[in-house]
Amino acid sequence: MSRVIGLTGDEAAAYAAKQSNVDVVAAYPITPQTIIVETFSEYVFNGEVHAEFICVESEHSAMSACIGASLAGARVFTATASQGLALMHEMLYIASGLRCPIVMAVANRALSAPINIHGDHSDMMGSRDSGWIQIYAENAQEAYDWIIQAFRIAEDHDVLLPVTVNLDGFILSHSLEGVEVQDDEEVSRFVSTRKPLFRVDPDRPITVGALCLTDYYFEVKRQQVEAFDKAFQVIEKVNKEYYELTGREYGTVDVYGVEDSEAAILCLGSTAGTAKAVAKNLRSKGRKVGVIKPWVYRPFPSEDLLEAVKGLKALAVLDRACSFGAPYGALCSDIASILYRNGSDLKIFNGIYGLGGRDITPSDIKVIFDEALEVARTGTVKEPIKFVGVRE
């Protein structure tokens, strides 16, 4: 059974950790994040949990705290944001190098400085080759039912690699949304409860994290990369079975009107719904284009995303975050690598949006739209990649 309740991005993501039989949070808060965990906190406080919530000094610590307990045996969730992503990074290399299936919650805002505390995937991006997989939500209702497979992606014996689930800052985090929501007792027989392969335990004495030089660390690496190739049958898998409890059906990439568009926007979180409404607004004057939204952006969906774009002339790739000094954002970085790979002569371009908070307005996604149509028609790019939104 299930039941539709008001809540915000942070209050989804909170509760779908309680109904997860969580058994550690190691958090500090920060903004956008903070209600996550302040949350939950009230959840333990009411007894409406039965899980320990460790106040931390710093996200470094919060993070150390979380691999802790995960070596221990526990079912760990934490949630950050911005600086606090970025304090945490040493300790994500360590996170996904012991095998901790640990879940986060991230609420995307931009990294200083300037001193900035509203949204885009600066802080995700930074950290995007850490080890961790990476689901970007695209609304509230996507952010709880994430978390909830994620707990099971995470823990699965093939895969036992950390998750974030990525609800972009304010404009998710903070906006009130109808949720469809499970009952306690469907969701804890869906995740069950944690069947760790190791773990710590003074009677039973295991190494964790070696000294690994010239000898073995390129084979421990090597392990990691495997995980992630079978991370996709997981995925898969636990998509399936959530979609037979929910009838919410999920996968790697999303796609909108792709499958007679001459052009089409790829684009992560919360974008995607504002640029499906301009498509099922322009789709009605009979232009032809699309929308493709990776759910998973690591490990990268190139399969999928290949199948998406097959039938298109020009392809429009947002990225809310800057790569200084390359020649395109992350994502379009990625998209350009798989289509080069696969000797693809799909026309693409790169728009660097949003960032600070930035709207990005139906009329800026028109423009875009109306831009990839042309560079389908002509089969030029005039401009590999631009500014969306910036003053002059």
Contents of the next structure:
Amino acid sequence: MSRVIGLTGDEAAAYAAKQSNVDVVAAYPITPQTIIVETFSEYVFNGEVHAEFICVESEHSAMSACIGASLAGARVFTATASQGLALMHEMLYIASGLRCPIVMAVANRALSAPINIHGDHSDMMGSRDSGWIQIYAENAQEAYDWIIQAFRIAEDHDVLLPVTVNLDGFILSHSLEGVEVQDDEEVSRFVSTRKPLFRVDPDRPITVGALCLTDYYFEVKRQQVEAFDKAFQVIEKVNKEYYELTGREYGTVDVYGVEDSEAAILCLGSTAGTAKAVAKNLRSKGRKVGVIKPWVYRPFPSEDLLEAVKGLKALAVLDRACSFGAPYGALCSDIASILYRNGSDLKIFNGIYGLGGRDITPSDIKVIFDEALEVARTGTVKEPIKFVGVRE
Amino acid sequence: MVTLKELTVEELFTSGHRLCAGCGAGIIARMTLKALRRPTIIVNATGCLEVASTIYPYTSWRTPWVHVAFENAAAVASGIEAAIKALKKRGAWNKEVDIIAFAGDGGTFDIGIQALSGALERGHDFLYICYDNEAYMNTGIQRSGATPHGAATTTSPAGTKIPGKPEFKKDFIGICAAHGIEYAATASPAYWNDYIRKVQRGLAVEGPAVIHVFSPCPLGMRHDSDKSIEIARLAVQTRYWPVYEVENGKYKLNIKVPRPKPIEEFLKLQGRFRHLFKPQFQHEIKRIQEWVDENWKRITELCGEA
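Form predicted alone done; form predicted together with the partner chain now:
Let us now look at the entire complex, which starts with that chain.
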């Protein structure tokens, strides 16, 4: 059974963790993630969960403690944002390298300097290659649904990788929405408890974190690559079971109206919601536009994305982070790569938008759709990278 | 005090590791594991002990052993301790275990002090052992917050103007004790039964405990490999390394040194202090002796011995 309750994105993340039989949470406060740890602390201090909450002295220690707890066989959850994620950076690679299936909510926020507390994706994009599965939620509902599924994906023995579920700072973290939540029992049955493949157990002593030099390091990394490949099947399986439980359908890529479209916007997270609303309006006026939103950013769902863009003549890829000095933003670079690999002649252009929480409005989106339709009509990209909504 | 006969013959830290001959860390690790009361999980900060004992696919550890990074042994131990508590609550962990974190002086005094302070303040049940060889020996002998005044390292060389490290050593046990933890102690591997008693005491404490143990380093302190224990003994007998414990805030001197040897006895066996014996730097030896005397006075006063 499910019911609809009012939750902010952060509360939805904490609620999902509460229902997911988490054993250990180690976290440090940082805007706009703080509500997650505050909410979870209430569960702990009111005796609603069996979890141990470690109120660490930094995000570096948060992730360090999460790694220790995960190696002991616990189900582990944490949350952070921005500078906190940056401070964890060293530990992110170790969490994935030691194959710790930690689940972390990231309430995406711009990185300093200049210091800014609002939403963009520079934090997660800065840790893009840290070996974590990366999922982006469009709304609080998706944050809730993906966090529950993330434990199943991370802890699957074919995967054993940490997972981040990203929710846009303030836009999702602090906005109250109606969220359809399942009964505790249902979620508990769905996620069960963690069954570790190995753990630091005195009955069967193992050494974890040994020195691997030129003779073995490369193979360890190759195994991580393989785990990312295997993750696709596991994500599909988990999505299917979750659909059977909840009726809410997920995949690696969310598409809206692309079947018959000439042009589309491709973006991550909450912006897709605005883009869908604008597309709906334009489509009612006979303009053939759609929206593509990768739910899963790592592993990059190349096949599903190629399938989604089939038939399009133009694609606007929106990045909410700068990749300084790079040919495109990170997401657009990935899209360009798979299109090239597939021999596609789809015309693309990149929109960099929303840095430091700058609003992206329906009229901004409409301008981008107009431009994409123009590119579809003429077959020419005039401006490969646009900065949307900035004062030049 | 334990006797040799009472010690287990079981070797949980096995031979075959690649630590240098005469390395204090290996001796300390072996003695520590002979002091265990029950199954124990080891957390090891990055450093000589870690790199030399677990070169994949080999390991010297017959206990569960975890290395995560340099600065976070105490935080990793916190996570393991919390996990075991939580797993016990849901019946997924059914045995009593102890947790020991090993870290060198760099990983403790400098880069790891925040994580250690946090773990001590939160009160996790674990024993933290800092093996102090008084510099970043693993990276090639750079000065740390634990390097003594006058010692030559690669980042505090014996220059023609500045003769080794200008600063003095941090009061590490004072810092730990200020957290209000139940047990903190210093030790020297030359006094093995005192050390083993302290490990046993530290493990028995419910909550965090800290041991700060002198660790001779033939390579970095530049002494002969067969002089390690002698140097560890001279450190105590010159009053350079007071051996004491702080139990619930109460200081107690464990090894009395009524007739201290002059500090030169300790310094002259080590190449890192060789430059101080040149005529133009002899006054630095006097400064070290003064520091030793003042530190001894401070500690013995705290111990109510003065």
